[in-house]
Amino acid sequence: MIAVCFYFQVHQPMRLDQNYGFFDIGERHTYLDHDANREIVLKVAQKCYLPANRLMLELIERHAGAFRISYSITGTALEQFEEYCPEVLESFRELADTGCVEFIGETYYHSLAYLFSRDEFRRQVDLHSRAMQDLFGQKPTTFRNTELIYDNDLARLVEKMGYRTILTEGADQVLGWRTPNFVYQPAGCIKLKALLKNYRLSDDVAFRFSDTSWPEHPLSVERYASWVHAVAGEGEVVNLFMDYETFGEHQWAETGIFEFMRALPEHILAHPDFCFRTPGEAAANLSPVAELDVPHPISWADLERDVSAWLGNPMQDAAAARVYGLEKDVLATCDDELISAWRELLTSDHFYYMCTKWFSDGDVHKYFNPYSTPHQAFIVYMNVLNDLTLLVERQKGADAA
């Protein structure tokens, strides 16, 4: 049987107050734009999370458990659901109760911690794992790093942490002539298995579905199912990884995306050699066909499929160096509020907003970006970080006294 794996990323960052200025440093210690965060979460809940969750539950019930999916929900999203829209959290619990949904581990704050601090990376992964157990009754055994950032060292680290499966991008520069439609063995690992995103089939839904200039528009469910079925004889697993906001937000309901998804499982299952599996199930039932050697970090972002969406320009690098350089001192305060505020600044979106890559993928960087320019994002971020640094230094001084 050829497994079709649907994986959905669910993430909302804690957005900073755009009006936090230079003269607020040392005077005002509230950093988040709660009104904007509430407005966006409620809007996306109505357009995506609630109707999409109802649809997924309907499909699971209609197909008597033959339809199976997976989610990675960040801690920052979970906290905002709990505060602003608890019915979203409850709808994910309903999905968990079906036994047909796998919840995947990641960094709680959707951070770049792996690239800067392995200790903080482990702490955030543990925080996220405990949240999955507390909220959904599952201890994750499949892992996906923030934005599918991956390399050989990450795989070895994750294996030592007890995970059995890891997800990443089926990047051309890694695969070459090979296909993402098999399970691979991460280099240097013994038990860990890697599932690679089939970015062409994933992006047909996530990005191209409503693009009227795309030659395949409008995409019919019959045609898409035929593309998936074409993997028969040339692969063992089809990994369809995408943002959950694909349904209703990136692709509005008016495009027909919900109707497309509602009909898709039936058309996939019409082929007797195809089934749906969660990533953990697919990896457990399939053997690796080859080693996956990724010496340098890759991701699922942009045309380059590297980490240049978050790091590489002077603003991004300066901000990252400053905030991760604060780790030892902020943790030494043992102040939960300061530590939480610091970790909220680690969320990868803050660095994404500072990106100066405005090529064919520029619209991606503008989506949900509250800033008019990358420079504005940098200034606000550094103002907040400077205030947080002052608070940490005051705490250190008080402890020394």
Second form
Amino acid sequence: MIAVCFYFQVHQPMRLDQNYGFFDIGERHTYLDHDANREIVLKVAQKCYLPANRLMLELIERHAGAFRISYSITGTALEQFEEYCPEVLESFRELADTGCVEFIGETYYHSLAYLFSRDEFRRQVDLHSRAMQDLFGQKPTTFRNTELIYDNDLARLVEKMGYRTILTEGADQVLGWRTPNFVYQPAGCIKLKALLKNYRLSDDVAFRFSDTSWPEHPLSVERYASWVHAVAGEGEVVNLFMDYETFGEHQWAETGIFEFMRALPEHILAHPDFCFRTPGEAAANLSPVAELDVPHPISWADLERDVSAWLGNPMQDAAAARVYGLEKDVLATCDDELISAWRELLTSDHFYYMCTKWFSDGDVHKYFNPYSTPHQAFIVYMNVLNDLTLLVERQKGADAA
Amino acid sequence: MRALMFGWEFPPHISGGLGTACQGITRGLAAQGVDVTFVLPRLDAEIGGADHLRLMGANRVRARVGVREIVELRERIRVLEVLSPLRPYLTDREYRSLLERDQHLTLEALVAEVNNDFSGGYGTNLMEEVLRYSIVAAYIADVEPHDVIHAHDWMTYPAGIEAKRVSGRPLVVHAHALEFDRSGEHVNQTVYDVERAGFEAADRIIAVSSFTKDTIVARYGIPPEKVRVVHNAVSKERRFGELRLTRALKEKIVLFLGRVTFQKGPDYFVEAAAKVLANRRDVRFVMAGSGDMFPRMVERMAELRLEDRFHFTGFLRGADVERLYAMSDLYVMPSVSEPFGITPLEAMVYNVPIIVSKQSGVAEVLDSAVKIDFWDVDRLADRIEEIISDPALAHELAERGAETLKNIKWEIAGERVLAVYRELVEEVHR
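Beyond the form predicted on its own, can we have the form predicted in complex with its partner chain?
Expanding to the full complex; the earlier chain stays at the top.
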């Protein structure tokens, strides 16, 4: 049997108040743009989360256990669902109750903590694991790091933390001639298995589905199923990893994305050798065919498939060094509000907004960037961080006195 | 004495340094009993908000202009035949894209545009607006009685020339900034040509500093006796100050406020900040303003890892500008080439000690201020440290500044401008 593994990423950052200026430093300690966050979460809930969850539930019921999927939902998204539209949370709970859905572990704040602080990384992964248990009654055994950032050390660390499966990008620079359609063993690991994203088949849906300049447009479900079926004979697992917002948000409902997804399971299952499995199930049933050696971090972003969307220009590097440099002092305050405010600043999106890679061209980065320029993103971020630093220092001074 | 004045800015209608200076000069003239009619390219209300003069908008004047007038105008002002698109503060990239878009204006386009509204800014069609404005100026000069014509900066020089042709009254052109200040050695030839045509056609040139006068003489081939220096002044009204501002930040604040462009030397400020911050952490640097060097300055600051002590405010207006002056402990103007530079005087109004570059006109009126060469980052850093670490010195500098301010008044500038008018009017009668 060849397992088709769906993993959907659900994430919403806590967006900062873009009007937070120099004069606010030391004066005002509310950093988030609640109106924008509410508006965006409600909009995406209407366009994506609610209809997509309904569809997944319908498919699970129709296929009576044969259609199985997985989600990774960040803590920042969960908190905003809870605050702005609890019905989204409720519909995820319903999905959890079917027994056909796996919830994947990650850093609660969708952070780059792994690259800067192993301690903070562990704390955030534990926070997220607890949230999964509280909300969905599942203790995650599969792990995905923020933006599928991955290297050998991460795999070893995650194995030690008790996870059995890890997800990452099937990046060309790592795989070379090899296919992502097998289970691999991360270098230096014994129990942990790696599932690699089949980026061609994933991105056909996530990115190219509505692209009218794509020769395959419009993509029929029969054609797509035939590509998946072509894996038969040269693979054991097909990993379709994508942002959940693909359904209804990145690809609007008018593109026919929901109809496509509604028809897909039966077309995949029409081939007797194919089944759906959650990542944890697929990895448990398959043996690794080879070692996966990734000495330098990879990710699923951009053409480079590395971390250059979040780090590498002076603004990103300065901001990251500064915010992670605050770790010890902010934790020492034992002030939950300060610590959450700090962790909200660790969310990788803030660094993504400062990316200058294709600033002049305008592209996917611009689409996801609420700021007019990366420099403006950096300035607002630093204003907020400078204020937070003052609060932490004030606490520290008060404690010492 | 009745002056017909042409200017591109007047508060609150685009208020850069030029607008502020025009307001001050006209106040000074009004105090001397001069009647001023000030023509802006665009005025949204029927009459402007100034009580000491009459504001007119060229957009509200319906001059009857035909093809013939425009053909004649283009022949008279030869330099304007090269109608390359331009804006005063254009970046290289913007400039190239504009060049590709509209290489030359056609006669038809100009005629069609004459009765359209003026945008009154520094838009992509600036040169076209400068031309249309001068046509309207000729009409106004015919119907508005006046004794002298006074044009501020190159955008209005063609208007001044036209007005003089129609009325025969003497023309004063006022140089607030020159193309050499804005662009260094890479001057825009068309702007330079318009400036020179203005200087040649004028009966007198007023320069805002000896620094500017020297450039006019050396770079535009104008005889020195034709140029008079009238220094700018500053309004002493303050909104903040007496009522003490509560300060949330305990560190000293060192301020740069101005356009973030080559001319203003923002890069020297950033580099000096890095040197000071390498020695001490009890100071914050603030850069207020925007401009084409802004992204580079932000990245450079981050590269130097100053982000916990260096802040950008972006472009600020009115009350925020004054609030920032009131918060500051030291003001730095490291301009590479500054015809005058009114901001140090504004800072002084708030009792803030200042450091100015020697390459600025304002340095001429500040005998006791701290002056540095803009390129001397080491010295700038030393002086910053010295002043912020020595309250007695800072106090003394602020006191001396207050003393100096007593003699810097728009009334005095007004008197000097009036003296120029009188000279010319007497020459005419002689």
